[in-house]
Structure formats: structure tokens, C-alpha cells
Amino acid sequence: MDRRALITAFAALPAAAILTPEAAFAASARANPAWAPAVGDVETDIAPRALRRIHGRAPKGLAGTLFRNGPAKFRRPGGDAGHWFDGDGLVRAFRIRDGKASLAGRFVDTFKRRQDTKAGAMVSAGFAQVPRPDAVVRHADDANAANTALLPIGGELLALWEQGSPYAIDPVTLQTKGLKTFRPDLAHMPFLAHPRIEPDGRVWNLGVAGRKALVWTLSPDGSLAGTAMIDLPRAAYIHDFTATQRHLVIALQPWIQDRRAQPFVASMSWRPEQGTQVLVIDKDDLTKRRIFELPAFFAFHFGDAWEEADGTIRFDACVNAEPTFAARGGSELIAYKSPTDHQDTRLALITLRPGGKAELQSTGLTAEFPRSDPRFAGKARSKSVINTVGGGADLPFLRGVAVSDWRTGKADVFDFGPDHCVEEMLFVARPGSTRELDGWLVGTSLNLKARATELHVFDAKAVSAGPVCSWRADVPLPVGFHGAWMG
């Protein structure tokens, strides 16, 4: 499959006032459920604002920024968003210098919502969004929401989706600078939301079309190291891979894209009698593979993995029995409706053993977004750092965080109470420091009682004991996706 035609492939795929407490209170009331604010839309920019300390006093040596990602505007008067994953991309900057925190946040200037705000309406293709006719789809980032998840490099942050370009970011101002083109005949092309960084900042990342994935490799200053097309054994769902110091990792689960259908989620098929499939690559020659089975599982996140002296690799995966809330339950979700066909999503330790056995080991613990030690990225490590509690219909997100010991197999966790939609929370190492997880957890939830978004730290090392600070907003602001700290 050549450029222009892997184009034309992805084209045919998906792509005011701040959100007042008395609006999101109103929306709650008139749709029932208390978490309807962690769906709520923010009408403009957050302008710079401080936030107010509640809790505890910030750990010395803790300095820089937790930039997040997340869908903020998912309602306008001509038609709404088919998916939660449909919004509009609005990057929030927590700022935690001299023991202050700040907040500030602006929507991501995309060709998807420009055209959406002079519409009046959500025309534009989206996972669960047929377009409008009088919708422009030239190519995928005329659908690219810019919603999923940051990559601070070169000087810039970079905004991610899954299907289209990067959006670069002015890291300070948060003024969008335009779509990020590595190359000109790389334009509109793939990005995945979750790029593997190596300790020494080195970037490997996919752009997947059906059966066929370009493999991205980024030089820590930014700069495009190198690109691969490679062929795919099946057109699986991939919005996560992983990858170890030699090698890249990447799940093909039984979630098939096997027709052309609109939107996104119309094209795919669970076939859960294919079993799921981990293709193994080596990262200094890409025709070197080995595939895996393991039993149908589906994932949206996996953890960074390592690979042993013997040659064994492992890596942990939230997974699911099926892909049920990617399918319907996100719809469901901005309709202010609990997701039927509930499933928790539950940590699993998956292991490829060199003789080409695959055994998926779960932990029964409930948990999604998991993340490491980012300087433990690809070599052996030992924990993984989790949301975990809750999920159910009456709280459709988790409100806890934890930390879980792959040696001992048990989890260190902190659970905020049924009044909070836990946000996934980053690592930031203490200065001087080289021993796994010793630093902070940071990271943020909506507490839906005080109608407010909060910023948490936690000791890594001590999260059962509750956050050793906390910071309130003035606002409360819906839940997001993913993030990245900046020192």
C-alpha cells in the first residue's frame, strides 16, 4: 500500500464561558446521574487561574507541569457527538512551582472544530460519527480531534489522536501552532495516541490502516529518526502497543475491521473464535517476528514491557472480555446513561516465553491506564501504577489510584469514595533519585460533591496513606484521557 493510497484508506475512517458549577449541577439534575459533569462540555479557553490548596503542603523538589488531554465539548445546538471519544480536545496545564499550583487550559484549534463551531453543529466524521454531507473530508485531519493524550519533545507538546497528525502545541501559551508534519510526504498520515519513549527519549510509534502500520521512530530532540511500513497479520483494533529495549509489542485483538462501513465503530467485528495475537518485532530488524496466541481478550492499555535474561517478555494489560464500552458504552455515556453490558476492566500480567508459549495471568483487581517508572521504560521493573475502584453504573469511572507490586502481587491503593472520577496519574521521580518509583504520583480528580477538578501528589511509595497534597479549581472540568509531566 503506497502513501496516497494508505491516505485515501484513513479518510474513510473517523477521525464560551468555562463549564460554571451551577451548569454542570443543572445537567446533572435534568439527566439524573451525579457523575454527569465528568461528561460536560466546556464552552472556551480556561483562562489562568490559581488553585487553592485543601490538603497537605507540596514535597520539596517537586517543580513542573502535568499537561492533560481530554474531550471537553461534546454537545452543540445542530447535533451532538456520537462517542465520548468524539469531543473536542481541550489541553488543560496544572503548573506546580514553589509549593503553588495553577491551572489553565485551551481547546485545540483543529480543522474538526472550527468546522463543528461554524456548523452549529458536530458534522464532522468521528469514531461513532457518520459526517454530515455538507461536511469537508478531505483526509483524516479534517476528523482529527486532537483528544487523546500529549508528547512533550522537541520544544514543543504535541497533541495526539489515533488516526491523523500530531497538533503541536506552544507548551507555555497553549496556542495550537498547526498540524505536525514530519515530513511533507508524511502529511495527514497516522500517529498512534501512545508512542513508547525510551529513557534516553527515543520514540517509536505506529500509524495503523487495516492491515498495514507505519512505524514511526522519533530522535529525542524531535526530529524523524526513520520510517517502516510493515504488514499486519489481521486489521485489529490498536489504539496501544508496547515494546521492550529490543523489541516492539503490539496485541491484535479480535476486534476486526472487516468491512468499509461509516463510522469507525460500523466497520468492526468482535470475533473472539480468532483468539488475540501478540506480534513480536525486532526493533533493529523489522522483518524478524514471532506471533503469539493467547486467548480473545479486549485491551485499550498496556504497560510498558521488558523482556528477561532468558529471552521471556512481560507486560501488563487492562483488559476486557469484549470491546463493549468502545462500542456502545461511550455513546451511552454522553447521552448521560450509565454503559449497559458493564464490564470492569481488570490488570493481567501477559508472558511470551521464548519457546512460543503465551499465558495471560489476571490479577482480578479492577484497573485501567496503567503506567510506570518512564526511566524504567523497556527494562525489568516490578510495579505499575494504576486507577483502580469503582466503574460501575451507579460511577461509571474509577476513584481510586494504586500502586501493584508485580513480586509480591499486592497493590498499594487509595481510594477517594464514590464522590470522585479518578484521573491516571503520572510518576515523576524525586530529584537525585534512581531507584523504581521513588518520587510522586500526580495527578487529578472531579470531586462532583465540591463541583471542582482537584490536582493530587502522592508519595509513590506510600499511596494507601492519601495524597500528601492537594490543590481545588474553581471549576470542575470533564474527566479526560491522558497526560504528560514536563520538569
Given for the second form:
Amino acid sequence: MDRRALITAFAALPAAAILTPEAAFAASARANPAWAPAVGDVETDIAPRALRRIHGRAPKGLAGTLFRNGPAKFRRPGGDAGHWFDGDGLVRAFRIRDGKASLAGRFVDTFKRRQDTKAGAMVSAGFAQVPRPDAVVRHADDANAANTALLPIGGELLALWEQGSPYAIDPVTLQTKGLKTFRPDLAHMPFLAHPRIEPDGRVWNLGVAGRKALVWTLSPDGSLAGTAMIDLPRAAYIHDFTATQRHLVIALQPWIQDRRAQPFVASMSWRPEQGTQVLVIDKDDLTKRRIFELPAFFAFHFGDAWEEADGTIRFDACVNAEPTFAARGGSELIAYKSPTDHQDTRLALITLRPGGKAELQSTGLTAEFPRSDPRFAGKARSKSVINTVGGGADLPFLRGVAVSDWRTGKADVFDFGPDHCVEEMLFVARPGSTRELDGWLVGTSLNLKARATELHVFDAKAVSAGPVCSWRADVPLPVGFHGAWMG
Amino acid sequence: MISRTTRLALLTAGLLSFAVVNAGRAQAQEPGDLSVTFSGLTAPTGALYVGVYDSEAAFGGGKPVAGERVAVNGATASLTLSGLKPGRYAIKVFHDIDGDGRMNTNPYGIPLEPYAASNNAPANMGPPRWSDAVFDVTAEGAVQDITIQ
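Switching conditions: you have the form predicted on its own, so give me the form predicted in complex with its partner chain.
Below is the whole assembly, all chains and molecules, this chain first.
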């Protein structure tokens, strides 16, 4: 074999066949990355415990509980979860009072968790999980991981998923009360993890199945105010939607369910040539609707929308070019692999003009988990709270937090550095204040170096100055998704 | 999971499609009788709607060869059918707990009243399969014990 032939032969070999010692070392490092605790397994509930204050002092007037949800059990001896989204929901309560903080955590006692525990394997159906043939799947709630978000309402904490009903949780003990059925004939109906809450407490949400969506409305006391079924122009993947005071705003990205296949992720096709549609529906008359057209993008999350005097609608979105994380990246994470073809999600402003034109302006700012001042939900506002600062190939999580201002175009950023995986930050208003974002940001990070979860408070007007107070737990909890503040 | 919804909707359609046919009831097990017991009933109200099918196509959404309404008063119920020709059959049953004569579903067609099939064939990711539910009725008859889930 001459040299040219040898090189050609090597080129055709899989990389593993020509591993150098350096490459082998790199591969073993990838098998157990520094960020592994971010998708680690929690084996038991987290008994209530005090957090140790490691920096600053708690602001006067800040008292309440940050409830957070996120998957925290992915692996069992007989088989692992197929995707980050398929782990069991662990509800965490970070309580702040009298300058002190505590933590407690409890898994949502779902049918899925019981079934998987009994089997000693992740056997239930999931986002990227084909159910084992003996697994029970009578309806979506048999696959319900209750792991995505929390809605405190009516004296209960509702643990939300996407394709099934909420699980009701006792906010004091974190004990699971059971599946929430708003009316007997609505049992097992889907309820998205991203309800939109008007400043007076009225809740709007969707329950999506293919080209249908049930529009849910809840009264501020948590009772069912109404439901209506609407048709969608396409069977798009809908994780989140947004709303102004008068309109529901539903982005229909071209990740479309176009075939029957298991698992769920295998039933979806990316069809960028179809663009992204935005459906705008009048809250007072759901038959009044408009459709706007945008170039294709993918987004999990949107910010609260607002409407200007001339009818222009604006909202922020955390956009990707393609749904690579949903389709593959979340599965790779569970296998402790950095997502291949990773793209940072960017903050963008979407504008829907009364004449029918739509625009998407990207800021170039890395962003996920957008939140804003809940007192301004649906109303004109300028500030968005986001997680930011991508960790690059070494850290497939975000490591910073920012307040981005649409009026000035500036972002007030704090970077925790490469040892932190930062989780969603919520805004908590300063008592007595009415100005937008006058108060604090409260949120958590996983400190990989200390192997511990931390709770942080920022002055929302001075994020780049760093936390005004931080506490550290004695346990590392995996990175979660969404939370809610209860004062 | 939408496809599961669709398939469950089909299941519901299948369960609803059989007409209640008077197949003639026998009081005791006789040669050739199909004797069925139902257990696991969660409410002592309403009725079971039982369909007996003689082909995969019929089982998947066609007409039953026999259909019965069995009043429910406790946790168990039973039914004896006579006059069935020896052959291969499968049963679908649902418990109409509220007695409104139909299987309740949610707006996406998910059954909200208990149902089952012969051989306790599983209904995973869609309706029970004929291949799991099929059984032989011989000249001596047949016995089925069905747990309503």
C-alpha cells in the first residue's frame, strides 16, 4: 500500500479506529464531563435544610419562596431516559425569610415515576423515549413527567408538563395531591408548561394536539373560567406562546408533526421552507384571527407580548436556526455528551405590524429562559430578564444572567464564570414599588466546582454588580427548567 | 404522542361502533356457551357494553356478531352468550359508569370510562390488538375472565 492509499484508507476509517492517546484521553473526559452533575440523578427527596450564606446580605423586604421544577432522575439500572426532557420532575422550594434561606425538594409522585421505579428502568413513553412493550400507556398522563414548570394558583402548586394535565402539589409539604382535573370531561387534557398570567391573575393556556388547541382560561382563584377548541393552520411543535392584553400570540414554527411514529420526537419534521407563522387571536372572540409570516426559526420560549397604540404587537423570542437541541442535543446531554452542532439561542424581537407585515430582529445576545416583570404582562414594557453567556463547547449550559432593555438596546450582564450552570432568574418586585423591574432577581445556579446548588439575589437595576446575596446548599441539584415566586 | 391521541380516538370509535344486538342469553353454562366474568369494576353503577367480534376487521371498528348491555350493581358482573358458532372471537367492553349510553371521552377522544378486551389484552399506545384479544370458542364453549381497567 503506497502512502496515498494509506491516507485514503485512514480517512475512510471511523475516528475511533485511529485513536491517539491524546484523543483517547479527550474521549474519556467527554464521557465524564465537568458538567455531569447538571444532568445527574437525585436518588431521594431533599429533606428541608438550611442554606449557608456565602456572600452579602438578603435585601430587607424580600420574603417568599422560589419554587422550581426540573428533571432530576434519568437513569435506572435497567435503562436510561432518552432525553433531558424525560427525567422525573423534582419540585424544589427555596424559602427566604428574615435574611435566612432554606431548601426542600420532593419528586412529583407521577404514574410514570411509579411505573419506572417498579420496572427498575425508564420504561414509560417520553419525548424521545419509546415505551418498553410492557409499559402502560393509556393516555398522555401515563407518560407525564410533571417536570417543566410550576403554577401557584388556588392554594396549590401545579406541576406542569406539556402533553398532559398538571399535577397538584401541596406548596407547604410539596406532597403530590394527584392529577389536576378542572372538569371531569377534561381529564387527561394537555396543559402547556407556559401559561400566560394577566396582572390581575387571570390565566390563559393552551392544550395542543396536532392541528387543534384547547384554549384554557382560569380565574385568579384557580377555577376553570372557560375552554374553547381552536384549529391551527399546522401541527407545529408548541412549547410556549405569548399574549398581549387583548390577544393570544401563537408562533407556529416549521417543526411539524407529519407522521405517526414513536417516540414523539420521531414524528416531527423540520420544514424550513414553510417559514414560521404567527397566529394572533382576539381573546374576546377566538374566531377573530390573523396570521403573520416570518422566515423559519425555532424557539422554545417567548417573552410577554405588548401592543402599541396603532396595534403593533411586539414580543421577545429566544431563537435558534433549527430544533437541533430538541431533536438531538437533549438526548446527548443525558449520555454526558456535549450536544453536536450546538448553536447558542439568541434574543430577538418580533414585531407584527397592523398592515400584516412581520419582522424578526436578532440582538446577537445569547439568551434563554426569558422572564419579565409580571405586573406588566401583556402591557408595554422594555425590560427582559434572561440567562446569557454561552459556555461554549466545554459547558453546554449558560453561565450568566442579564437584564436586556429594548428601549436602550443595552444589556446589564453578570457572568458567574465557567464553574456555574445558571438557571432561570425570576423578578420579584420591591414592596410598595410600581416601576417596571424595580426589585430583585431571584434564581439559582449549580456551582460545579463546589458541587453545590446556590441561590442568588440580584438588584434588578444593577445586575453587573453581581449578586447582593448568595447562599449555598449542601447538595448539587441538576439544572432545572422553570420556577415561580410566591411571596 | 399526538399519534397516540389519534389512535386512542380510534379505539373509542371502535368501542362505540358496535350495536347492541340481542344474542339471546342463557342462564347457565351449556355446551357451546361463552361465559364471561368481569371484575375490577370501580363503581356499582351503570352498565357494561360488551361486543363480541369474529374478525380482525370487525374488531378494529366494524360490527360485532353479538352485543350485550349488562347492568352493574357491584364490583363484578357476568354474562353468558349462547348460539355462537365455534370459531375465533374477541371481546371489547366498556363500563358506562354514568349510564348515559356512551363511552365518555375528553375533547381529544381519550376514553374517560374504563374499558378492556378479552384475554385482558393491553391497550397501550392505542386500542387492544386482535392478536392479543383473540380466543377460540369450541363446541364446548369458552370462558373469559376480564378485568376492567
